[in-house]
Amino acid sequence: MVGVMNIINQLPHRRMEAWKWTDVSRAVPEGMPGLSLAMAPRFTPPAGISVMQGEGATSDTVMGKLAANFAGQSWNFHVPANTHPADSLLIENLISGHGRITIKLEKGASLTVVEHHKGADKSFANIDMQIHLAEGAKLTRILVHDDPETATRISTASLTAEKDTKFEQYVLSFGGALFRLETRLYGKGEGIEAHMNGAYLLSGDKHTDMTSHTELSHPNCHIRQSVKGVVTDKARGVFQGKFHVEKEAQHTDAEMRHDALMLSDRAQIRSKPELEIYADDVACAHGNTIGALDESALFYMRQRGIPLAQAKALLTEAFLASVFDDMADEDMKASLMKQINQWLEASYGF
């Protein structure tokens, strides 16, 4: 068994360019629960989908290698060709430790995965997820995260997408001592369609990092990414996104946006959108805005009798809502918006 100090020395730190705003080694003290243990997740699979433990796919990311060392075998899900479960695969009990999950969708299959990430005080969690979408498959991933202010969590998903696949991802994070959600999409066929949206709402001393890397090597792919954040108190939000478009990926249509509201002078937001394009017939763009609530809109609402706190909450809710507009599951959308409203009520004090 590797010593605890040796584990901490392997954790990402701010001298690594991709982790310069999310220093995991600094956030993890010696003896933190879960640092060298395997996770015990709980699964509720839909009818016809079973889970088995086995070798699973391997990851070459820093945190993926640590998960391979300490998580033991992978929890593996297989969705047969042209299978369309009516219910979602529910993943819970991701409290602490290292965990590995592999999901494979065969040709023409579809699946919705709902993940609840919530840890214990002063806990460490590291989840490595490997996903493969065969031709024509569709995956919808919904992730809700809310850790205590003392918990550290890293969740990495590496997704390989073949021809004509569809991937939708919706994330809602309320932060932790340190939380990093990393999504890596590798396009291995033409006609891939992906929508990767997320929202983070951070108060106190919480930290959320939403990092993504999309690599395309075939033509006619359509990618949309929108991340919105709200930070107050001394919270810290991080967004890093990159589109890497190879020469063969002609007719790529890709757009990335990050927009954030800073509700406190002590809050911090770091953002780094990137485009690396080698194809000459593409439509790729990125945008980034960071600002405060619109004072003229607040004034207009107060003139019509809306109290200041409620006016701020209404404007913030409207700012965030578009992230989940395309979600097909209306019940899940309503649940996410309800959680957002509860956070706004607590933050604005009404």
The other form holds:
Amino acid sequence: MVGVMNIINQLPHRRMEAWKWTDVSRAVPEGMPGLSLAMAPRFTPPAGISVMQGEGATSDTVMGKLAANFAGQSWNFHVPANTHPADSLLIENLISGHGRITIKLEKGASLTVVEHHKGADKSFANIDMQIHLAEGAKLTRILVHDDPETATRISTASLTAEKDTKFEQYVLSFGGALFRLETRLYGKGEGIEAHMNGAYLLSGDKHTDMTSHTELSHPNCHIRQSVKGVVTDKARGVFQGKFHVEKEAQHTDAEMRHDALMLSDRAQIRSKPELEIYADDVACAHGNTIGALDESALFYMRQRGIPLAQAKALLTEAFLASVFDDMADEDMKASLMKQINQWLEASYGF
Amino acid sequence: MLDLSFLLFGRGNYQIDWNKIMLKINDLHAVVGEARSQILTGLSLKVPAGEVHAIMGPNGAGKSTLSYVLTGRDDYEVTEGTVELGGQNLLDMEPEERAASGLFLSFQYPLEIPGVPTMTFLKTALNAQRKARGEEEMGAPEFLKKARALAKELKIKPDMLKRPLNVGFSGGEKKRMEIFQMMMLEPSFIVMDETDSGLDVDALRIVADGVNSLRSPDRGMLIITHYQRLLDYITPDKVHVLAGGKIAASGDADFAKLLEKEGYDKYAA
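Switch from the form predicted on its own to the form predicted in complex with the partner chain and print that structure.
Starting with the chain above, the whole complex follows.
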């Protein structure tokens, strides 16, 4: 076991390439609540799915190792072959401490996981999720994050995906003192289809980092990733995305986009898209834009009588909406858009 | 002529002294952009309620600048002079306040607003204006009914109203959409900036019919145009030549034809 005193030394810091824009060790003062405790999440599983505590899968990331040290046993979920629970697995109360969650979908099974990440004042949370998708399984993951300006949180999900699996991820983050969402996808078979979308809306002194790492080693995989961000005040948005395509992974079709709106001179956006490709017959692309709202469009809207703040909100909402376009659950989509609206009303002031 | 009698309803209890509605521009000087180029150099003009005035002039005379100064666009700075609409000082107001007080600009190049459906945009605009005037908001059923009827008159496909505003519309469709918005919003003073550019004859007739149907004793209009063509369909009460940043000459409707024939050369100096 690692002692409390030297946890800080083990936290990722800016001199590590993958953490250069998200320095956890600096954000975490000694004695921060949750730093050496196990988390007590609340699960509402769908009918037929039960939660068991057990060893769980191991992780080799820095934060995963810390979670293994302090969280104790993992909360394990198992979806039997060809079962399709009608309801979602709801995960809440991820307030502070270290937590481990393992989700296994057997052949042809499907599941939707909905996570609410919300901390308390000055809390520290570290969640490590290990997911395995057996052949033909389908997982939809929806994550909503909204921390106080003083809370630090790292949420890592590592997935191993076998042949013909589908993974859909929708993330909506309103930031915290420091938030890192890391998604690691390891393809272990052909024909994997993954959509990994996210939006971050940050005001004040908040920070959200959306990092992903996708490794493909089999042919015919299809990956789509679109992350959009809005930063105001002194907020900081980070996007890091990597596609690693092995030479066996021919006919990979992968696209990565990050588009951000910077609405204040003091806000920051940092972006690092990376493609590492060893196969010679693939379509891999990335795009990255940072911009402001279109002044001419704003004037046009005001000339029609729409007040400036409301015009900005309409344009911003329209900018972000595409991230959630493909969501099958219309109610969930409406709920996410409503939260975006509330943020826009509060931040733009109308 | 279009049957637009239904536009007369829905004004609620809002009381306006229509006799006062008039655009009064006095000795207007304006500079544009960071370079602060002097574009308007002492422009004076009065448009009484119920009249349609045309402003013609060579390229670069300040025609579009005038429309942006009236509507309050950033980067267009008034250095001298006054502008009143219906007795209110326009220059003290934000663009959206000017719109709510009844000023409408039909843009030479209407903007595309990606991601915002036309109906959402227009309903937001209409109700923002009503709210600013202290009127009750228009409910969805009434709004839809009015919009559908008007779209039909203007030969706008219902499908276009669901699409993001002006995105992928042709030049003619965009201009028709400007007229649609104008008729939905029922402004008391209308400025049309080069509305005829990009229109074929059929579209021009639809646009002109729409504009003519809005002519009324309580509404004023300013039609800014380079060519006389639009004035074959909308007969103005007065025609002014804008040259060198001010009104260089004025006349009646026939004056436009003369200008078309003789050109603007003699006013340029």
